[in-house]
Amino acid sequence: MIKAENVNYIYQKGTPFERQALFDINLEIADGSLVALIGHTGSGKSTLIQLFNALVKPTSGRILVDGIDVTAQKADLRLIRRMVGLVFQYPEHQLFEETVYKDIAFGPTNMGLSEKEIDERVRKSAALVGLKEKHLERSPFDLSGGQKRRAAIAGVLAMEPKVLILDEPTAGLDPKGRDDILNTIKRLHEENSDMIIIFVSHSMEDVAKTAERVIVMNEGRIETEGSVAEVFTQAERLQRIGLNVPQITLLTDKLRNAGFNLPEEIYTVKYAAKAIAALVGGDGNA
């Protein structure tokens, strides 16, 4: 599990433009978990995810992953970040070799497997995302923009982390390839029942309709955790610090106060849709 013990952290630490980033973070996060990270700008989801895989260190306190000290003084850096895989905002930008196959294999290379398990990891992880064998052999800058997005998450995940961050996974792409992110970090999810994965997210739909737990961050603090139903009930909390919870839900609350029996949970269209039409006799298909 990543368990967060009274972290700390302040950027420039001493210097006239000091900012403290996080206040005093404790957190847990199980195997297996599939959570969503959200708050406003300069909330600190950032610097908190950076902090999971050693690429900063907190000004005080400590983080565990997997049992490990990632805030030790004489961490094993290496081991770390092949451990937790950080997927950056827009990480086509750092796709670089000549085929997709090459660029998949890079991180099991330098981590010096044979060929045979590079191959292994290369089909594995492609597959895991949804890419084809025809793929492979192709220039990353041929690829559609959800294509390269995928092609970079393989990389990661060739390296077989614990734990997988991703930073606005959706960010900048057309519907099909928003929903084609979105239907991969499910399956991945489900075919890897121990590996942690964290997506930090701006759309509350895309989180109502991929993650199991959300965090939410404002300024620098946790300002509320939970599943996705007891996260998205509380939306004046939410709307207060600046975030918003996804427009069904706030549909089916004027319903509801227009005194229409419905659920409070609902967050998502099919929910919604089931829970309309049991009102008025239908299926909840359309």
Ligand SMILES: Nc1ncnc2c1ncn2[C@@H]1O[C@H](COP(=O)(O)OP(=O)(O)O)[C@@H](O)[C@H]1O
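With the form predicted on its own done, generate the form predicted in complex with the ligand in the same format.
So it's only the chain below, everything else dropped.
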């Protein structure tokens, strides 16, 4: 479980460039959740997730991961980094080894695992993200954009974290690349019932398709949180802070206002198709 208590964060404190990025964040994320973190650019999403694995320490407040205080002065950083895997935005920019295999092995090697265990983990996590054996011996710089991204994610997965955090994992990918990543996230969630997965996203469609819970951030504060249905039915509130609900929700809202008897919490195309089909009489295979 992740728990944040009254967390504040100020960048470059004590300089003329001082800027508070997080205000009084209180949060609880249960084991096994698949959470989307959404919010306008600059709302503090990236800052918040960096606090979760002690890359930066809060100006005040506490964060507990599995009961361990990661904000403590003498926190065991190695343990925390092993527990909380963080995939940065554009993680492919961090690739550096000669081969994909070696790059994925970087994390487990730093953990001091045996060669045999490293090998197992590298192959397992490569397979998890959909990389083939033949890719492992290639240079990471010869892969396509989407493959690079997946190789970088595999590098974090190989550390087998209990909490996996991905900062805008689909940014800058083509539709197929996006779907690959989102499907990987879903599969990870299904196969690891205890793992907490948090991903930052700008696409409400992606969030609706993938996440179970949503945390909405606005100007350094948590605006609202809840299940996908709970959050996306607050269309006006989201629009006020510069976010959107999925386009399909806007469409069905319009239809409902025009007198069609559709349920309120429609946020995926699949579900909309079913609901409309039920209304007009059909099988809803969109």
